[in-house]
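Only one chain comes next, encoded as structure tokens, the form predicted alone.
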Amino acid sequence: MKNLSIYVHIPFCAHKCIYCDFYSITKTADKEKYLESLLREIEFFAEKYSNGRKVISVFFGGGTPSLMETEYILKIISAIKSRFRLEPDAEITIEANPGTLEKEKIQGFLSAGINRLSLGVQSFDDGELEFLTRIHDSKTAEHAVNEAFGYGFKNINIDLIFNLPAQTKSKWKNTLQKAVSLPVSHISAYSLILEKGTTLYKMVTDKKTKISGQEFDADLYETAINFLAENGFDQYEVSNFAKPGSECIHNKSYWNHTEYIGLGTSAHSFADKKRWWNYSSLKSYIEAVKKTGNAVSGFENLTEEQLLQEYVMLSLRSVGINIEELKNKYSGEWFPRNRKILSEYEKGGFISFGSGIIKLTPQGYAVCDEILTRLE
């Protein structure tokens, strides 16, 4: 039986912050008609992709899920479980704003079975906060972690932001301090990605503000990786550091070329070697739900050759290339092809060979793009 993971998109948001390029509005006039699409669009993927697979995961993300009131997560989590087979140890993530949670919200995402927490604190410093425009300050988001924790979330993560505007080696090691500090058992640490579109784009374009280079950008990642490292977070993927046994399942799924399910506005799926993705506005999703069921809006059949790359790079980035796995699944001439380069990366330190994996290094991790982008 195959695995499979389902995300939730949950576009509401209650502001857009100058830095994000996901799809989210701030106006929840439609968020009852959203449900009864993202409940409709359930049923139709239900009937296609239910049969032969178990959820081991569900992800809602956003925007900010932790905007709904709980009976709005459950009716969905509720769906899934009616028409899906749901595992009964499946992780359920909600990502949240430290700002929106309070008390009876956190037990009523753990009464509707939410067992994973991800706090967008993107960092302990108020002043780099105001500047990202965050609806909370550093106190919110440790009572929020403290709270969360306290209330029997055992399992949560925070998502951190490096190499911000005026950002400093010695503000991010605060932030970092703070991090471990907290009872989390996971942390995503994520380069600051200047997006056309945003607010910020437009900022730095302007000359504004402007952001540190890669060489600061690389210093800033190399302090993360070490200090998490010897703090007790484990580095299993680019961006993503967790305590022994709490890497997020759902974070792996992609990595492992798992097959997922994206309900929602932009969502995106991969299935049966196809992949497809949703119509980004709220208003042509409800309707394209109304007319057919989905609101797929574009699709692709991917060769084997796009699969074996894709398998690479999600492999490269994360757990390591299975050697064995990669020449039973896709092919036998991917490794004797790129050995030439591969030991050059292994001679500087950055790709190590053990029990028929390739793997980055720490140091491996801070020029996987350029690893990639020279393997055939």
Second form
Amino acid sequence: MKNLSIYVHIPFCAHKCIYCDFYSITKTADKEKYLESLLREIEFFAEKYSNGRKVISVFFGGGTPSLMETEYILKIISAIKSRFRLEPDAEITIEANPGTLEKEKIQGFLSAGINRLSLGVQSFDDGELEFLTRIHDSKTAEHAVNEAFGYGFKNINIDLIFNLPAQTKSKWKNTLQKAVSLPVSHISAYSLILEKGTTLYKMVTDKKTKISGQEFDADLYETAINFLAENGFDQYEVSNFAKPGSECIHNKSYWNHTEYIGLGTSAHSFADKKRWWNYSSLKSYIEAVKKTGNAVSGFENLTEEQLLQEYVMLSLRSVGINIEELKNKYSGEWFPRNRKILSEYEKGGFISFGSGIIKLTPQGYAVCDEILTRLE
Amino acid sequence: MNNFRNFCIIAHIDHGKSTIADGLLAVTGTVSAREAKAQLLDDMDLERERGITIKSHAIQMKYKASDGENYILNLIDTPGHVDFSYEVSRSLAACEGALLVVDAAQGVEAQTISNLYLAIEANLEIIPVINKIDLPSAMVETVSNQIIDLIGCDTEDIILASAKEKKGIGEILERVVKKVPPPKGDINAPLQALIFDSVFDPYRGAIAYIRVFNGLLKEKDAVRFFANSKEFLAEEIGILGLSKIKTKELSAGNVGYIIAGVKDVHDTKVGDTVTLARNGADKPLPGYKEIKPMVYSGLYPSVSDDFEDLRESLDKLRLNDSALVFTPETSAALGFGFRVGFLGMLHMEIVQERLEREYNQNIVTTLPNVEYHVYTKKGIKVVVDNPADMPSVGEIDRVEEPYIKAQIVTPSEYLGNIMKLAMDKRGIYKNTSYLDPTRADIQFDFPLSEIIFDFYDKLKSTTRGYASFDYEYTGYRESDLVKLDILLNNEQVDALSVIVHKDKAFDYGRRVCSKLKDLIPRHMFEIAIQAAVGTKVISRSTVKALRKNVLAKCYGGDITRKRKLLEKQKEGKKRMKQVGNVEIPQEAFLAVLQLEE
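Would you mind generating the form predicted in complex with the partner chain now that we have the form predicted alone?
Below: every chain and molecule of the assembly, starting with the one above.
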């Protein structure tokens, strides 16, 4: 029986942050219609993909999924449970904004079967949070983590962002320090991505603020990797760190070619060597689901070569390329073809070759994409 | 023969050569107004776009003059760019007269003067015409005086015209008939016909445009071309109307074409003489020259695998461009490619553009250079058309480079700016004369290498577009020249080597290093960029090692976006050229052309 992960996108946000280019909407009036659409989509994809598959993870991402009424979340989980084979120990995650996480919400999520909480903390520096136009301050974030842990969430992730304008190394270190002092088992540390179309992008092009170059970015990244390692968080992907055994199952599905079904606006899916994605606009999504039960706006069939390239790309940025597995699943030629350049990278200290697995070193993670463009 | 008149038009770009020609065709009824597409004589797309005439053609008109006689007028078009000055001289050689057309608002320009001198050398009767007299900005008197100073005519000899309004066209025709002498020649002498142009037709092969000086050419005659002694059968001959008009014969004094199953325009060389295979002339007409390229550049396929494709395209292009010369060469940096010789920068641009547009070739071009004569201490002369082939410093006795004589016509207030520019370009001042109190004609000698890149642009910008410029090649002179190499992590990039004057080497090296620093992407190691003369490093810069290149997040499982990005980046890497372990973007090879001061 194949593993399957399910992603549920909740596009609603209380407000749009300056760096965010996700499809999210601040108007929440359509929540009920959205719920109906999600439920219909579950029906639709269950027909096709529930057979022979067991669901190992469900992830509510956004947007701000915690803005969705708890009963709606419960309904979605129930629908998944009734239409798919949801494993009893499946990881069920919800993303939440520390600023809107009341006690009732926490308890509601727990009773709905959610067992992992991902908090969009971003920073423990109030100046930075204000700059990012987040609606919470560091005290609120700290409180949210403690509350969630107190009420029973044993698996908590916090998202952090580095290379913010005006961020210093010591500010970043303070944020990391605070993070590891809290009862969290997982930390995602993302380098700020300047996306076109965001308010921040305009601020930078208008020269109202400045983002440091790759030297400083790399320094902060290195700081994070080393500091988190010292504090018991192992890097298992470019931006993801976990205490042993607390790696995010859902995240790993993306990296190890596990199939996943994405529900909701702009959600992406991967199954039967196909990738497809939904409409981004709420209106188109709801209309499409109403008409056809799904809202697929585009798809691609992956060739064997593309699958191989994906496998290399995804495993290199996470747990490493298992040479034996790659050979059995895709191609025996890939490794000999790249052996020379790989050994150069090994010499340069960018990768290690432990026990048949090509894994990036901390220094290598920083230049992962560069290495990928050179592998054939 | 007495009723033939062969003439051409000398004019600066935009002074109205084409509109005058159109006017003549319309008044003589050669072309109906409906057929008269604007600027009939320029029929290559590229020429139309650039508004310049690149290849010359000819057209025949019938004209009944006021003396009641019927005349045959052959108007021979001349190329309008200095790159093609030899072709101009051959077109002039086919004529007995020339219209000197000057724009009433612009006055005499450098190109007018240099082509006028060629016409005077060829003993042509000059008929001065001031065109565009209807322009509000026309200064007829000033321009008249300029012309009088130049050719020593009288005011009343100058025809005032406005070709657009069809004013003065009749007068021009009358003057041509009266003033231009009829061709001299002997119809009973052995055939001598001058090829003044040739074009390639994919179905008919090379078509030579000829002026018959002596004898008679008949259809199906066996003919011989002097330059290569090859014989062909004159399958078709004729005159040039709006299109080709087949005739049975072409006699001395006339202008027409010959199609003789020639597969290659190199067999119908401009300036060559056609005679009969049997009982032919023993001597060709004077003035034939092998045209030699003045500027060389490396042309390489963007993707190395496309080398054979590029060769094929160049071969095809060569069929209708007799000035194009190329030989295969290899570069450590760029792989297999060609060293291509051009008549000048315009010719080079045209070839590049045609390769890209008509033949879909993606090419990398190296910095153009002239041909150097290097004399070694052992007394051997080495001809260097690729800086990478320069002998090493220790072996060299002296180096010579080609010089040109430049003519710049400018409003006198810009003299200072031009002097400064000329000094920057190693110009040697020769002489200034005034066309009128406000316009000067200055002469300089320049090393050709100094004017092939950006001289004209700089001249235009330093004179707000008012100066015009023309030049002619004068010969080789010794110069203090050195080869400057560019090294990346101690590996020499052969395609970036240049030959520069010793005094300019340091500055050039510094600018190239700084430009390359911006153009070469960061690698996973540091890259030292060095400019060196011999073993002496004169400038350096560093591309720092790449520290970070990784997408932090694959949003919501959007792997497609990430994979496509990666595929695109890989494609980009493939187009890079590799020297040692450094990858160089293709733009870098030409970007050295655009060095900021």
